[in-house]
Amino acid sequence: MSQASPSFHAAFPPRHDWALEEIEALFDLPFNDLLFRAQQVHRTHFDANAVQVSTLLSIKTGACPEDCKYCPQSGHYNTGLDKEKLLEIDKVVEQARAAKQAGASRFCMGAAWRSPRERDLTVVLEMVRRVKALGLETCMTLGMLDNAQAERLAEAGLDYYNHNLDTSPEYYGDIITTRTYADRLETLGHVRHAGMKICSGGILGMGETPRDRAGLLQQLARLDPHPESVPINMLVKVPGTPLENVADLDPLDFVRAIAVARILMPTSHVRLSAGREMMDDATQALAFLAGANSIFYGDKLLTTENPQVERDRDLFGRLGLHPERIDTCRDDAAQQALLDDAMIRRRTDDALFYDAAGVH
C-alpha cells in the first residue's frame, strides 16, 4: 500500500452519497484526467502493482430457473450447455487445493440456483468448512438467500457472498423479469447482517445507456459499507441468449467504468472479470491503470473462454504486476514464482470453471 500523507488519505474518503449527476460528471472527464484521478485514489489505498487472484469453480451448472438475458445457464434459453448436478465435496476440495497451490488466495464456488434448497445447502456448508480449512478465503454464489441461510453460511466460515446487481434499477427489467432489484438488495442485506463480506458488481455492454452505467455504480456505492469486491464484467455474447447480437461496448467506455468504480469505492477490490478474453493486452493494462486490482484466472470461466494462464503470466511480467499476498509470511518474489510455475503447469477440466457474467 502506498505511504501517502494523512491529508492525502483524507482527500479520498469513502462516500455513500454520490449523486447521479456527480457520477456522470466523472464519466465525462477527459480520459487522461479520469485515469489520473483513479490512480491517485488507487495508490492511496492499495499497492498499485498487486492484483488479487481468485479461482472459480462451478459446483452446479445449468438449468437455472431465472431468465437473465445474458446467461447461458438459464433454463429459458437453448445455448447447448450441458446440465450438471451438484459436485461431490471431495472434488470441490481437490480443486480448491490445486487453486491454493497455484497461488490463488480466494476460492469461489457458484451454483445455478434461484435459491438453495435445504438438502443442497447442507452439502454446500460442508464445502465451505473444508475449503476454509485449507487456508483459502471462501466465496459462494447460490442465488437469493434468506436471513437464516445467510447466518448458516457465515457460521460455516464463508468469507464472501457474490450477488451482482447487474445493471441500473431503471434498465433491470429489460434484462431480468424473474427476480426484482429489491430481491437482490434484500439478499445483500442478509449477507451483510450475517457478518459476511459482499462481492457485488454488474455487467456492461448489455445495451444499457451511459446513464445506466452510472446508475449501477451509484447503487453499489450507496451500500454501507461498500462491497469489499466489485466485479465489473463485460458481456460475453453467448449464442442462444437474447443478447447474442447486442452491439459491442467500446473498450474505452469499459475502462472508464473501472476508473469510476475505483473513485466511488476507494477501498474495494475492483475485479476485471468476465470478458477479459475479448480484451487485448493494452485494454487490460488500461483497466489495471484505472484501478482494477483483482482477476479470475484459469483456462475457462465455465462456458466462455478466459485468457489462458500463460497469457496472464506473460502480461503480469510485462506490466510488473504481482499477485496480492496470500499471507504475511510469503514475500512477493516467492508468491510470484509460485504463480508463474502454476500458470505453466495448471490444466483443469474446462467444465469445472464458470462464467462470472452468469453469476446471479
Contents of the next structure:
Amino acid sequence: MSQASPSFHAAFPPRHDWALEEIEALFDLPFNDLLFRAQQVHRTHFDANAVQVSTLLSIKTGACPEDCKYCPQSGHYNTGLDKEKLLEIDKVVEQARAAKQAGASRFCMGAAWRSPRERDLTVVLEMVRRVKALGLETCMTLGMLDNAQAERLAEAGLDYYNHNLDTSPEYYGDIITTRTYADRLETLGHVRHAGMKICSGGILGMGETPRDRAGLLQQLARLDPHPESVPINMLVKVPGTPLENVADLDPLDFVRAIAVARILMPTSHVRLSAGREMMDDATQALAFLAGANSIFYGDKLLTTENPQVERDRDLFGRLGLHPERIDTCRDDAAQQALLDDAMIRRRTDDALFYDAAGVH
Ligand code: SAM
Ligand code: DTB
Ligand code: SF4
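Just the form predicted alone so far, so send over the form predicted in complex with S-adenosylmethionine.
First the chain shown before, then all remaining chains and molecules of the complex.
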C-alpha cells in the first residue's frame, strides 16, 4: 500500500514549531528506527515510488559578486570556470525542450547574480513565458528579489523560486559574508507573498556540526507553509573554492538528514540534490528510502557534473521508481490512477522517462 487511510494521514500533520532538541533527538535515533519513521510519513503523503524530475540550466555563469565559500561561480575565487553572459532566450527554450523530451517535468534556470538587474529581468520574464508554454513547470534562482520583482516573475508564470538558506543561522557567517540570513528570509517572504512556490534547502558537508544540520532543518520547517521543494545538497568540492579540502561527510549522516527533513516537512518534495555524482547507487537508494522524492536529472547541474541520464534511467529501473507527473494531486483516486499508470509504464522500460510533463 502506497498511501494510508485518512485517519493515518492526520497522524503526521505539518508542524512549524519543532524545537532544536526534538530535531536532534530524531538525528540520534538508531538508523533503522529513523528510516522507518521517515517511511511512514512519506507513504502517508506520497506515492513512495514516484520521484519528481527537474533539469537545471545555468543561464548566466560565473563572476558572481557574492562570496559563498562553496561556490565555483563566485568571483572571489579562482576556479578556472568559463564565464558566460546571460544566454539567448532561444537557446534556453531549446534546452528546455530537450529536457522535456528526456523526461523532465520541471526546468530550473539559475543565474550567478546577487540579484537581477532591470534589463536582465525583462529577458528572464520572457524565458519563463516561453519555457512554460512548452508545458513544463518553471523554476528560477536569480539571487535576492524585492517584492516587485517577485510579483513580475509570478505574473509571467514562474511556478517555483529557488533560494536556499544553505546552513544554520549560527554557521552561516562562516560561509557567506556578503548577504545575511535575514536577507534570505526576506526574499523567501517576497516569493511567498507573490504567490509562487518556494524551493529552499541547503548544503551538507561544509564542515558544519550535527547541531547546524538540525538548525538548518529547523529554520526550513519554521517557514509557514513549508517550502514545497526542499533541496538537500551534498557539497560538491570544487578546486579553487575555500571548501575544496573540507572533510567528507559520512553518507549515512547525509541520509539521516534526508529522513529528518522528510519527517519535519511531510508534504514537501525533498530533493536529493547536488552531490549524486559522487554517491554510489546504494547511498542514493537509501536516500529514496529515507523519503527523498525529487532529483536533478541531466548530465550537468549548473557548472559541475551530475550522473549521466543513462545511469539514472538504470537506477530508476532497478529500484522500480518512476518519474512523477506534474498533474497529479494527492487524493486517493488520483494516487491510484498514478499507480496504475506507473505499472503500465514500468512494463515499457524505454518509455520510463519519456515526457513526464504529461499531456502537453
Ligand atoms: N546566485 C543565486 C543564489 O545563490 O541564490 C542562484 C544560484 S546558486 C549556485 C544556487 C544554490 O546552489 C546555492 O544556494 C547553493 O545552495 C547551491 N550550490 C552552489 N554551489 C554548490 C556546491 N559546490 N555544492 C553544492 N551546492 C552548491
Ligand atoms: C540547489 O539547491 N542546488 C542546485 C540548484 N538549487 C540551483 C545547484 C547546485 C549547484 C552545484 C554546483 C554547480 O554545479 O555549480
Ligand atoms: Fe553567487 Fe549564488 Fe554562487 Fe553565491 S551561490 S556565489 S550567490 S552564484
